[in-house]
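This document opens with one chain alone, in structure tokens, the form predicted alone.
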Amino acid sequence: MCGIIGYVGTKNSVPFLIEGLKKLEYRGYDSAGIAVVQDGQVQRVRAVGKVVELEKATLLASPHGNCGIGHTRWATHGKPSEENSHPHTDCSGEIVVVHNGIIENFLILKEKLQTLGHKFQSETDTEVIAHLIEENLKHTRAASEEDRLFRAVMKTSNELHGAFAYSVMWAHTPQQIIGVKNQSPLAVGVGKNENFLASDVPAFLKYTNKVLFLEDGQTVVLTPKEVKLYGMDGKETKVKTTKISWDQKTAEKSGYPHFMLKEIYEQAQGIEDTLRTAKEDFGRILGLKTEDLRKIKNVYLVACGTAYHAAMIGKYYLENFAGVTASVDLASEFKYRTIPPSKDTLCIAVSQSGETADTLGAVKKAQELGFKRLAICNVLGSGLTRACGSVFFTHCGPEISVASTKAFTSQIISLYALAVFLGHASGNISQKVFNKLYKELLSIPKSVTETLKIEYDVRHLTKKVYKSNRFIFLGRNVDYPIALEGALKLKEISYVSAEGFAAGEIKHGPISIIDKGTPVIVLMPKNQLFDKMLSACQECRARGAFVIALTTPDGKEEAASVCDKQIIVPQASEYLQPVLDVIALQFFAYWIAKRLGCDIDQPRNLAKSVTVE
């Protein structure tokens, strides 16, 4: 997730670009850049860090032009650096591109273009687009340069695989910007003698509330006077604008009242984008050879907070699919306990930010012990990704709300993919089983989209329990860490007491804190442990608990007799069910906090990334 802004009109584009990037900075802040057409040439200014650094560089360079594009970056290919910052150009420096998303076949395209003599200046997948347009322009004829660029862009889009949105500008067409959308957001702001292109409405809302939201496969051509829209077949289609009534703050959240709710709804896309990198050549992604993967016998997973709960689920995956001995440690404890050195050991560090001090300390210890190191992280170029020999990047974009949601589910998916590929490499699972598991994995984004439909039911349910001063969450097997995560999420944003337990443990002490009316949320999808969870419900209800069963359609009839209320989520395979179950608990925590009037995105005493010990 990055931020795109484009302006074409009668005024100097630079102030519009800088202001738009500031409004989009929540989408990415590794680096930023702009490009304008000035006196028939492309002028670029780029800077590492936040938009304020770009603004300083722009004041020094003083670019000026009526047509320009800009970008604020959340790195996915190539570390944060000026060379990797957008906009990117072709060999001539006359074609300039900004891009969001992932080009899946960029390595194949890059190798092909290099054989044709193209020279690349960055590590990014984006630069491939600029060179590909340059190559296609060589073989395109048209009545005007504007039409020639349009045809070359259409041809280029057909050669790209993945989820992307990009914008193109050419020195030979100084009054034209072209935008392309495919599974990544892109919108047009329609003004008077000026038009805007952006990845999100806040970038131009100050100047126009007439918005055209592009559909997948559409291409848009902007000039100061008009906006033309084309379908995948290259035929022009009618432009239908929407009048936006949001204020600026609401627009930044795409109409959602809080970033947390927005990020809950972004989980299907985040998982799908993460899975785009989980191809069959998984060892290449990790920088590990297949023979290295086969040698791994022991795994330590280290993490903090929500990422620790993802790591706990990863333990089940690694033991079940990969057949390796796996242990989970809080990073803060791993650093200080005695761990015997062992051969063929992998340390997996899980972190959203990649800057958590305790996790970095744990990785340093793993390095001293001679362990191989793998980071599962959401921030390319972070301290953790530099400290580990291998990285599996979760492509869920910046997470603004302090309470983690979409990063958590992407971490679970990453660990599942890792375990399945390790199991396949080591021979622990057959090709037939691998194919089945991989197919189930690819179906999860669709199941997540279905699960998001339960928000209304959860919202209605919270009316009955939000005034309670204690909540208990119960789960077993892979849903035990989800019970812990449900309790943590509720504590983080509502400040009420909440605890998660393994359901089989409640009779060993925790049941003593259940009294009349205590809400007990029982995670009980219809699987091999369903009957055990029915018993847990009965035990809690006998003590006067208000039992909420989180179950699947096949289990709702049996669960109805042992609970007071139900939350029904779609059915997935046993080991992927936690991804769906946790969404219900995220909604549960959100709506209780909202009813209590809490500061949901920035809860008291908490920070997004804990960078001190």
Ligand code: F6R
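Just so it is clear, the structure is predicted and the values come from calculations on it, not from any experiment. Think of the rigid core as the biggest set of C-alphas that the two forms share within 1.5 Å after superposition. Numbering follows the first chain given and starts at 1. Compared with the form predicted in complex with fructose -6-phosphate (F6R):
- Ile600: CA moves less than 2 Å between these two forms after rigid-core fitting.
- In the core-superposed comparison between these two forms, the C-alpha atom of Gln566 has shifted by less than 2 angstroms.
- Comparing the forms between these two forms, the C-alpha position of Gly544 differs by less than 2 angstroms, with the core used for superposition.
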The other form holds:
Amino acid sequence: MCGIIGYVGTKNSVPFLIEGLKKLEYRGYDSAGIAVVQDGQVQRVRAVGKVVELEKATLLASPHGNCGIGHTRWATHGKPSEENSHPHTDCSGEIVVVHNGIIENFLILKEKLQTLGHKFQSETDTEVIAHLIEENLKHTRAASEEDRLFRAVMKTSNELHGAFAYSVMWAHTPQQIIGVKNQSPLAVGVGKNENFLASDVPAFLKYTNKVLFLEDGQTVVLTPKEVKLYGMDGKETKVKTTKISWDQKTAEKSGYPHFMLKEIYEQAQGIEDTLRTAKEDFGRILGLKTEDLRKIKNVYLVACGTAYHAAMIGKYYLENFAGVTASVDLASEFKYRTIPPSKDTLCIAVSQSGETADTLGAVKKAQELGFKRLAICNVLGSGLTRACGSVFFTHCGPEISVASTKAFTSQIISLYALAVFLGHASGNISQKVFNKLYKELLSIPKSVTETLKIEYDVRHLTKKVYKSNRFIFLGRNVDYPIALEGALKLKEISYVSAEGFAAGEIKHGPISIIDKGTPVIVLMPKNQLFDKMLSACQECRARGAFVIALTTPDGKEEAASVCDKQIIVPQASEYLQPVLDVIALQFFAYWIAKRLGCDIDQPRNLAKSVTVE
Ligand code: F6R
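Swap state to the form predicted in complex with fructose -6-phosphate (F6R) from the form predicted alone:
Every chain and every other molecule in the complex is listed next, the one we just looked at coming first.
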């Protein structure tokens, strides 16, 4: 939540800052701001709303400087207003700070600084950083102003509690920006005669793919020519960069009206890329020997939101293919459970961003319990990948739309592959069964490509129902989490009420909310549960529901007699069918939101990475 950015080089930093903030906007869009150093003075421009408002304000103020920092905000402390927008300054207005995360002890620090005479202008926790640096600078001596700032920042960081990443610029050091990371992400882009800093790589990917991912407790000092990295003890440490393989296009809309639609269409590729490394990676991924694998009897899956729905499907896979007992928990709830410690338990954390505070908290608990930890994650260098002993990367490229789509299908595929490999390695499934399952898995990108052709039909269908203010999604077995996901997707981008239920449950209560015309989307691919789903359709229809059956070609005729409309997706094996079914529901949510004129990529009140608990 919140995105920070910085540039130091030979060019005017402003166009880069604005462009980069637009790429980080998915992290929050309540307000935005930039500051540059110009002729030894700080120029700051801030605006409430999206980055385009800031862009307009910048055109009027026309700041110019070779060194600048910026921020896009998801409000935590204080309402979205200009005063609460970053960058924040000290009393002199010469020190500017942008920050992502939460300073937990800010009230104590604020009171202390106020008694020392500091005057605050915002309600934010961030502002204490600027004043604390100002205070620490007063008591710091060094050979140069650059070194003095560095020392004051190091001292300041030691006084801050919480999860944060921040960047500082000072009018007296116009060729230097400093970045600090502690549990919130921070990456540095290493360029030629220019260096970049941002919460996420797409912000500077156009200029460099040489990236340094900071570790917790590290501080980085950027000048146009140098990147210097320091540990918590203030000692310089080696800069190790990673070459990012995504090209810039992956982080752009490439002609699509929305990132969400583009990302829906990228799913076949995302799955294929994820599968490409699966065999090799899972061979060594768990870092476990076969005898250790055999000992794993319990698996806890933890995740939030859409990733939680993928984890729910993973539970079915692990039980069915790997023969282990699996349970799935909302990461935010996992920490309240009382679970016995064990060395033979595996905790699998599923997360697109690898930054979700609740998921990181759950993994911390798993570590305390002595569990082995595996992350299924899409972002290189993220906190989760460092918190887990093993990592399997979903290779679906950067996901920009706040509503997760391609990460979800890659997560399902990863969990399927994991369960199948685990089942094979532990002897739960024979070589013959393994070969069959693996073959089915490899054929899924082709089926996904086929499924993507249904957009037109789904779009047409949404014309009938988009004015409804309540939707119900029903599924069973592996399609139950898909019903939940279909409802989540719809409510998050259309703001309408949508609920997903296990089809067998509706008669135990939820059926009472159905009245004339309520759209009920029933997931009923032709499989062993098809007949039960036919009954569910009939029950809903008898109460006046407008039933939309999502079925496969073989179920088409029978479904026609119990529904008002149909969506036909290709048939896959029972356990892979959810991957195809969800695509229809992603299009469904997209087209309803589009017809309602909603802000699809940046729905209200949300941010993509939820870095607060
Ligand atoms: C919904 C959505 C969220 C995320 C959730 C977890 O479309 O995107 O529900 O799935 O916040 O995020 P990650 O996967 O980054 O941990």
